[in-house]
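There is one chain below, alone, in structure tokens, taken in the form predicted alone.
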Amino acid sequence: MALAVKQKEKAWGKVLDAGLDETIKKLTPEKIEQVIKKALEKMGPGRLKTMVETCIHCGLCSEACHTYLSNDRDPTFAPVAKVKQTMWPILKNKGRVSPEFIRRAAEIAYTECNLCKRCSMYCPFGIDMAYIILSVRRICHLLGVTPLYLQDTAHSHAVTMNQMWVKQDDWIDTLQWQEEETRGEIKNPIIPINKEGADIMYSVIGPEPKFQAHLMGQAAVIMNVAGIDWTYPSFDGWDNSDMAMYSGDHEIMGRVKRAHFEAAMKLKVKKIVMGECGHAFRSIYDVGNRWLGLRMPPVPVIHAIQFYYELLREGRIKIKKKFDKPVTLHDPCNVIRGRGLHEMARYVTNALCEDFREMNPNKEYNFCCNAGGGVINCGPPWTKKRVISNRVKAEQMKATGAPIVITPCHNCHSGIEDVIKYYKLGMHTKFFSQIIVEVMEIPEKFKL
């Protein structure tokens, strides 16, 4: 393993991360064993042991992994190898592993796997690699060994109940500011706050009010033109993101999801519509809800892709003139493989765009952006490793010849922009909402 690590470091250099390098100094083999035993008791070691021992090392998962393919098929990047370097020794040695082992296990779990589940689609036994790697992250978190940037984001959730340390007055100011901004787009726009009994509570992720408030303005234009009865909460629960889910801090994850659900229930809305974010949807529909003991969310939830699909299909949004630049579509793992919205995404793309060019492979077989699963949130120290480890995505996008990549997910959007820049592809990313606002017909009553 030491040789493999050294070879990898040649590509992106030795990465220093205080969240890994400094924290392992406080660990002893005895403490590690104690924490792991307690963690495995809660996780159910039988399930993990069954998955690990069911693997026959056939290698089919390898060809499914973008990290493996992008690193010249280095066998240490194969999904099965990631398990053999992490959970396998943990179970075999019953938690008796060294601090240096935990440091390496954390690097693998947090920066070499996006939990995208593409490998599980190719596994003849359907082994859930994402569950195994998430379990490794949980152990690392309980030992205090988490990439610093990711841990800082989890702390933000703990303190402010949102990803970006946005204070309540800043959140309300942003809503009012965006209502003002949309007056330059349509006549008399309204961004309702705390409207009880609305059909929809619209929720966004922390980076929108912090860095991308224009997306909230665009959402307001769409809502007003489509005649949607909607609202935002002014209080905690407006942020649907959840990096604690990916850091392994299930306790904070549970608090964040409870706040989100309770905001919707307090406002007595009929449905939650989540903005264009994949991990947030996973956290509310598949992970955080189950940590709270809920089989399904207590309030119906749909992703923006489905929302736009319904608006276009029902004619609540009409298209004035289709977007005329060639586009391709990235399939976010958490809403395509994880929720099956691939055909809806294509309906929306074809309704909005004249020249849609598919990536190959596509739909549920599309490659991950290599930013999701918390990997991009491990921060700048790991950026070079992340983009080098997604060469296959760069090749896939370049082959389409399209200058625009539609990315209906925030992490995908940012991660793919990094890939485009690193490989000098001359492309650009767009959310669906950006294209909708550009091509939609504005009814007479809203025209300036």
Second form
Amino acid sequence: MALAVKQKEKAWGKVLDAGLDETIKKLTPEKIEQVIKKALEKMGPGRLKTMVETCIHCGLCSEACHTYLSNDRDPTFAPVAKVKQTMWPILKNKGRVSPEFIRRAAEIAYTECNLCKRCSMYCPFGIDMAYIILSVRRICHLLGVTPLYLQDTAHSHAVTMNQMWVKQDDWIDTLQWQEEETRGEIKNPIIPINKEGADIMYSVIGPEPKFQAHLMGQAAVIMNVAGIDWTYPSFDGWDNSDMAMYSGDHEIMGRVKRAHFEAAMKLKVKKIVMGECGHAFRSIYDVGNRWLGLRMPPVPVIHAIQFYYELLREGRIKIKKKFDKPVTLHDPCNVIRGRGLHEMARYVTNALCEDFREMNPNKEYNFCCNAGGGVINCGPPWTKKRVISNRVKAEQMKATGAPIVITPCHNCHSGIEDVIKYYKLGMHTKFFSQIIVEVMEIPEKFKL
Amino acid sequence: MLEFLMSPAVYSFVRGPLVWIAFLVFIVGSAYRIYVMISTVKKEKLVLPYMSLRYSIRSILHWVIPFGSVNWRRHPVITIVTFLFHICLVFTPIFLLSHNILWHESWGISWWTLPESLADIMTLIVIFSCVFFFFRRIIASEVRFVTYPSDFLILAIAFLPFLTGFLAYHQWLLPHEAMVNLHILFGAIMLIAVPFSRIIHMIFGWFTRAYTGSEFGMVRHVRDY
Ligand code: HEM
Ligand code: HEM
Ligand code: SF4
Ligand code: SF4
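After the form predicted alone, can we look at the form predicted in complex with its partner chain?
Full assembly next; the chain just shown is listed first.
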């Protein structure tokens, strides 16, 4: 039976998380074996086994990972090492592993890997570490061993169909409140609700109405000024986020994605535009749709970066005066390495800002923010570990000398803000939408 | 022991049935592994619809060309060693004069062969590359952490046919007959090991690369090299 690998004392000490520490107490090696066997059978272990058997243990993937580089090349953080400490023993022992092993495997899978797939670009065989680690998470989920905070968001998805326990009346209230707020910015704005046949359904992540409603107000300014025929649904499906995807709860993920697509279909819109969030895009474009048996999303979905790119190119929004502070751009894995929007992001940045400085490496080679993959959603107990494990991002940003980092993704936005604070970089993160609202020209008819 | 190794009985076994067994296990075993792999992956339903010939080829080409990918460029020493190692490992035995003579004798087929001095150098390249990999495994912490005894075994399986072939050719160390017999034994072990060990990467590697190349190229619209 495989035992957990002994851990050296780390700068963040031993992290306590009831979701992991308490839940393993109910497990026995027999139970674990039973669950894993069934899980592997259901998953169809073809890809998994092929990848594990192909890996020649050469370690060439190590330098791809920001956690490895940031922890002074601690070999336990290399991508292949994460698989070594999780999936290899699981497969080798046919699922018969100890509860302590599962505790450690869960810690690795949920808090040490962002599923960013950077390592797949560095492995000579293109081994998909993110898929392997996601499979480990699936197993941990089925065993009931998931970080507490992350599990809370998955519960919220299950109960309310959104990530933040937002009730329907709160949601509608927020839309109306933001419409009112927007009246302070432009003349006669509207936030259309349930407008059937609109061109666009705009969708946001649960945390926006909960904590960052001003972002919805800013989106409304952009939509109104650009003359977009758009709408929000008043009902479930407005939230495009999906933490169940990251906790390993495929069933809930499927329900949430279905609700999202169905909301767009009920409203008979031409396409969905999603706000500046990365994991939400992954969930509709890569993971969730496949779980539902859909090769591609059933309704065209575009990410905010592409949407702004189109608005700027077509001249539907004009720039009054470009943003004059130097900016740098963080490439969010899920829409850059996940969808190749890097050139559009640069077009938008250059259209909005005077002084754009590239990070290095960039585009699809960019380092992850270390918040993605649900890692930031594992909550405060893991924050210190998360920021320490992304020193390379801090160094990369500092080298640009820019005071502003554009982060067109919610997880990146919050994660990078944490990194900035911890390393005292004196920078700030901004969404594209915030800069657009600041620099765009307000046409006469909207002037107050 | 040595006498036994040199005996004609051993020679006729290794030169006869063993060679047959080795090639049969290698070919049938590998074909079977490919068949099982493709049929289990097919059942997953999430792989084949995302395969793209164009992006598979794009990805494979970037990775089989030395310095064709970012990571090859980041590790020039490893890149040079691994390309030399693999090229010599695969092509030396195929185009070796001695091997061609043997299959000409047995099966009546043969083809172009390498000049013997060049083959000798290629053999040495494999031998020294194995030594390099051995020390890298011990010294580099990220490799050591993921190293199992089986990794050294695989290295030995690659190393021994070349070492013994080299010693046989130069008639060093052991009497020629003994070394040739040993060589054939280790050569057979290597062929037999392919479908049963991670040496299967020589076959599966193309498929995993093609899959990642397809996902990155067709779905994600980015490079994977
Ligand atoms: C299993 C069937 C095999 C047979 C019957 C066989 C037989 C031979 C023989 C008779 C020689 C000539 C030795 C001499 O010149 O006296 C030789 C040389 C050699 N063999 Fe094999 N071999 C086999 C498999 C392999 C394999 C699988 C490899 C490597 C992957 C290999 C690599 C070599 C090399 C590199 C040499 C030449 C070394 C040099 O010229 O320096 N052989 N082999
Ligand atoms: C033509 C097919 C093959 C391809 C495309 C291939 C490809 C690769 C690649 C990409 C690596 C990783 C890079 C490195 O560590 O150097 C590797 C490593 C390795 N390959 Fe192959 N390989 C092939 C055939 C073989 C064969 C037939 C053997 C025989 C045993 C072999 C033995 C090894 C070993 C021992 C390593 C690991 C070196 C280490 O210890 O790090 N390969 N191969
Ligand atoms: S965080 Fe990214 S680079 Fe690191 S192991 Fe996970 S997928 Fe690979
Ligand atoms: S680079 Fe690929 S083959 Fe090498 S250790 Fe990493 S995952 Fe395995």
